[in-house]
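To begin, one chain is listed below as structure tokens, in the form predicted alone.
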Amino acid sequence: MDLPFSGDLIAALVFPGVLGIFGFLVVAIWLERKLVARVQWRYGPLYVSKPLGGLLQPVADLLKLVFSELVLPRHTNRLFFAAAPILLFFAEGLPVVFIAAAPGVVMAPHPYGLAIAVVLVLLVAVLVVAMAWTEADKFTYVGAVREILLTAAYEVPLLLAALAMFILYGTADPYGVVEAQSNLWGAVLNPLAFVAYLVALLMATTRFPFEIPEAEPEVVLGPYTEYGSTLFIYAFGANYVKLYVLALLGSVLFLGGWLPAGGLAGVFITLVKMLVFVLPAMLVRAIYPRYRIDQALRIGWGKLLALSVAAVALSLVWRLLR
């Protein structure tokens, strides 16, 4: 099916662009919810739309943040520390500019756009320093020195899973690397590369079993402690603005992207398949507990680390034997 606008519109405005990450905030946060409850045997959101199943609960709770008192501390920069959220939540997003969705679905076509992307996701956890450095909060600290530990060691992973990519398919544009996983996709080409960048993906997200910089229990909400009301959601939202982005990018790297259809047909397929990345996020939460600090930097120093590399190597080999 042949797209009725431009595809560069398409993707600014509609998917993966504007109405895409706000969509997917929506019913992202209802859907884990949902299925959180479910396999404890809760009913989760209801009350709100119950014919729905809760599914306009997340727009009340967006509707009662903004409409709450936006308190601005005395002891900060004010200027900074309302604009830091604000400035993580569009810079999580950026990276879509450069992926594609389907033919012609991106807002600017490169031929190193999927590389420009994952540098780009990488970038971002300055913002999450700088936001609690601007709190001038001790739990901020806290969660913010642990983001920053947790940061060092997903970058690396996250990095070689991608480059092992790139190196197996030879090329970083969008479309090359979808055209190269016509016969077979890149996760069962190179199932290394793949699961570490789903754990990779975890860490990056700070989604369970690391959920570390906000461990209500222990510090608090980590760098969002003394934010509310709006500035609250650019906060929260961003994580799940980044879990859009790299599912997003995973199923381009691995999973064929668009494949085997092209046009609006492509768009659903991509769609669909971000679930493969989203889903298995989501539910951890529900059945597996949080690591402690040392856990998660002896996982993303030690076995992630050397999945990886063993990822490159072997996509290295892929490229020999062609």
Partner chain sequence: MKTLVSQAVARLARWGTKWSLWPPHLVTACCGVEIGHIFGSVYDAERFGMLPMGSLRQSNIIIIEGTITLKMAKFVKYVYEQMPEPKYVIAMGACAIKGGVFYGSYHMVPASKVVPVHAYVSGCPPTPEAVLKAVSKVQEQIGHAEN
Given for the second form:
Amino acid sequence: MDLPFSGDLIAALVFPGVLGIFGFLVVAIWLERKLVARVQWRYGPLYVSKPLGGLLQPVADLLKLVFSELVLPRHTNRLFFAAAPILLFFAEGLPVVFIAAAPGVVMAPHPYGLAIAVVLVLLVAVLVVAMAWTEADKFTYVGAVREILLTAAYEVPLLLAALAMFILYGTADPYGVVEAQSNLWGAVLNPLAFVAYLVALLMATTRFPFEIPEAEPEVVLGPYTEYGSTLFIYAFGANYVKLYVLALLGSVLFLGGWLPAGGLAGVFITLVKMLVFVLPAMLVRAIYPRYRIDQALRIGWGKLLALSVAAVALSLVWRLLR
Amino acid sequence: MVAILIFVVVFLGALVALVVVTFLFAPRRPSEIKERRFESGGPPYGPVQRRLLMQYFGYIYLVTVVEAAVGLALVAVLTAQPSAPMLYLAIALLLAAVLIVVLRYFKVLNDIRRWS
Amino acid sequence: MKTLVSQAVARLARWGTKWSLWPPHLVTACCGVEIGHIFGSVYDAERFGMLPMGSLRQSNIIIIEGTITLKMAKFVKYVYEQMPEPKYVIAMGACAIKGGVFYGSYHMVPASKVVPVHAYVSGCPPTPEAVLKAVSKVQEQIGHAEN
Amino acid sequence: MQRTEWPFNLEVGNTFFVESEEELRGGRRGLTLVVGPQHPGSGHMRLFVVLDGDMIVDVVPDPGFVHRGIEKLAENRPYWTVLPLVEKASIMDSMNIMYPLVLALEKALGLEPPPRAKYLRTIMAELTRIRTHLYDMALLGIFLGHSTAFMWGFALMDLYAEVFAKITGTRTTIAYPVPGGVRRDVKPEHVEAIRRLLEVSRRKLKDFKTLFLDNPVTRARLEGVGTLDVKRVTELGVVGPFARASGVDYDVRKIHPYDAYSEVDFEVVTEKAGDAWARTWVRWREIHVSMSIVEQLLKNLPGGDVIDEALLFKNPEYRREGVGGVLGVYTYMYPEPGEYMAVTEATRGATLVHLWTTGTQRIYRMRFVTPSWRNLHAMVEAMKGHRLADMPAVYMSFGYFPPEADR
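Would you generate the structure of this protein in the form predicted in complex with its partner chain, following the form predicted alone above?
Expanding to the full complex; the earlier chain stays at the top.
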């Protein structure tokens, strides 16, 4: 790699690594609140830093949470109670190890990297359920079961969408995938898979029409109900990390990753392409109410499954034609 | 390999460090009530561990079947020689089988009263 | 050196707390209608960093919305006790101050008898501006608090 | 009466009337979810929701968190100070909720409001009706997770609040009618403000409908949920738009017209389905009916005084000012002994006030029946047998407002 710096260190520490994850947490929460506020005829966070349009609001929230009392309920196993959100947040961030943000900017280049990343994303739901279970609360309990069921709804379509793209490219290597898209983006070649991936992303990150595990009027905050203080940041922020990972994965898988640039400019292009996934995920909050869990399951196993199977079929056709 | 190690150490280190900061600097006034379960602003009421949300669990059985098939296809695609038409035929057949299974049980799964 | 660090940390914590007052969803009486207006688009309390939270575990300010009845008082007290430190209380409306139009009712308690109150807002119901003013008063209190 | 000691024990945690699950409902094996009072899905009330898996088996409501003893307080104070007291039962519906008391007091005092006052009262009643429907609609939005519906609904409500502030001096608790008239006259610019308000809200409501009511997800959440048929609705004694949503063609405004309702042309909105969607849709249509009523009334708004001649007799200055804050004139007036009753159609249904007077200035006994209380049982019944996620949808489709129910 012809970079003047060590690409894998950049990947580990800046983007898509630690700094990227925390930076995304701050910017995404701010952006979400501001965008939704704009739709709703209001300003959103403002006075905390007026010249920056309230960009420091998530920072203030974070500081407040860090410096507020840490309550470890007596009826739980306190060690697990404290460890679960940390592990969850960490596990949500783990798939970035295998995803490249630019040529050379990847921690572990692996021929099956993207496939491993997809599987890692799907594994995390177990930790959410474990977290909810340690909390031992009625609301987290219902929330955990809803989380399992929602996972059951999106898992297969997400896998099928990834499968469609892997069939199309014939590889799961991040470099190979991007190379295969040098003429046409994957989203153009197989729009069905793209749409299926987008909807599965909304489900996986429990974004709005599918914000079912943490439906406020029913189960308070779902799996995060019992957490306060720093642990709440991790429990609640884990979803944003998942969004980050899935957006990164999607931009490599469907939008040609860092193309047409390379090197450091590629990183910025990847960042911009991630917005294609992040912005809709934020704006649906202002547009849709939430489905019931049975409706979400029906969508996942009905329309979405049909769509993703059609996507695989389309990929097969493309492949045979070539 | 070093990069992964650095990533894991820095990431986990940052997460744990924030908790440590909370432990050291946040005010602490533990009380018996504070450490009770959250129950909509009242005292804990009734046992927690009860029947699971059983009505939709058929979907989970479906996942175990379908996901294994899809996973198999994924592995096959990634490890097979490029452009093996037999493989693609196999995947197409597999998907058809999946669709048939889902179509067969979709109606049953939707009727939640059968599961209660 | 040690005091310097702890002072800096305290200042940072105060700044964060000041701009991030999250009330739990605890509606005590009819002033809840005006609370809706406060979080609605016209008065938009989110500008001040307020965000209504579902659970009391993450929240740090109770806005007592009007009358507290005997039945509700127990829950208000319980919620206050269960909330993590630091926590603040705004008593909203004439009823929360002394009883207002319900003064002398057999089922009604002033807020100060239940929880320590940091700011009172008068009115029946108070206008949203008044409540936001009280919020900024509480913010000032937090900002100027002795370490 | 002055109390030095408040008679209650704040021993936290052991002063609740339901101690264990078995006490609640004979040892049923289900998960009992306690919804409220500190819960985003409850208002000022508590629901014990017994779940069998995802299905709601039983719902036990625990109201009374905002019982402030309005009926008892009304016995201990002069009758004209009861007016703002009654209003606090449902503050954004203030005009409609105090309407029956004003009508009953008028019967007791022998007053008859002049036509302009009647028109103004009806206009205000319809405006508060629109506002309350919007409030319920906005809360339905947030209960389904649609925060934009909440924000837009409250933004529209705020326009109404501003117009009320212009006319009466307060945003929410307007206390506009008094026995024998209204508190203040409207000026031409106020009439213009109301006209503009209706125009703006027509336009904005169209957006609201596009985003929220026409939303396929909203429809999917509300249709076929919490269905009560005509028979069930009449058995449970449901009132107001929630009965009309099941096909009960009953509206106090039409059947016993009071004030200016006999002079306007309006339809009684009914739906057949009786589910949460029908209850929402009836209220949506009622907003438009109310708008047309206000427009008709504004067109024919008569001139003249806004309070009865009998009240002017004591202080002719009121002719110019309206009664205003000065309610002193009532200190000279004593209600006739007897029983008086009035029923009106408040936003959430028929409201009844029954007065016993003994000739003093204190009301001997006031019975105050509010619609939310009568709809509570139906709401709970409608929740049973549905999914947990339907609970907030049914809750807010009944527009249940605990202070109104608990009084």
